[in-house]
Amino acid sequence: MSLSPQLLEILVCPKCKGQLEYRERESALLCQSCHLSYPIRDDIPVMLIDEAKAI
């Protein structure tokens, strides 16, 4: 199951408030500005900076 388009429209990077890129295959949301990857677990984006991984 993928994230709804309405949810993807309103989600932003919690660190820089920039746009996120949805990567369904990786189950992640990527911020190109901060070089961070936010995981998606059980179809729920984990939007915590401490949980993000550097890319």
The other form holds:
Amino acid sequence: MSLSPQLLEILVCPKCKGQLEYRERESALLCQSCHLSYPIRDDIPVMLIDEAKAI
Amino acid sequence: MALSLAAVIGALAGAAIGAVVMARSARQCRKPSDRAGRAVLQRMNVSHAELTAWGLSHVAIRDDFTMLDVGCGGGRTIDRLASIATKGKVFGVDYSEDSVATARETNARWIEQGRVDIQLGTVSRLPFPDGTFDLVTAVETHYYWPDLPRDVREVFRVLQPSGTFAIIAEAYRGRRNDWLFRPTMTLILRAAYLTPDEHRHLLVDAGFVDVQIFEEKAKGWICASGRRA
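Can you return the structure of this protein in the form predicted together with the partner chain rather than the form predicted on its own?
Next comes the full complex, and the chain you just saw is listed first.
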């Protein structure tokens, strides 16, 4: 299952509140300005800065 | 003498074990994890239902509202909000993975219909744009927030102009049987244990207007609400 377009439209980076880029293959949401990758685990976006990976 | 000493030690040990058990279960309420946490979440879902219904009766909810439940726990408040706002949309965040998983199970049919979405997140940094929600609810959660005054301002940020924030809780300073709650809240959980007036100031200081405090004194419940100007 992939994330709903409605959800993707509303979610922003919790750090800068900027737009996120959905990478379905990597199961992640990317913030290009903070250089952070938020993982999606079991279809659940993990919107925590502590859990994000630097990119 | 020996007997009475044994009795004293026995009593002390009993009290220590009791305190540890109480502290553990109190911490599970704060951030439920593992199997014990799942059991706590199920109990929280049942015990909070009446409180939530009472709290939400003080809030006007239109059927097309976009709402957020912060610290959604087992997800019963989300379910109730989705049932009330039949054309609306409900988002939920919690910082416990177990809470999010349980809340998603509780709301599986709404999620399938695209009416509910639940993410892992923290109130201190909500993953939503400014001015998104008509209503934000916080049921039995605000006392655990990392930086309450700042976190209330973060809720303010995601509310639409004239959007409402409602804090619903069953532990506050000065409530019925306050003496039972105070030690656990202040010493074990180090939670924000506020009076009704402190709740009012919390909302006013964050910029809310039309701040209202409701108490159900017989039950020891409080609902503090405010509107974003």
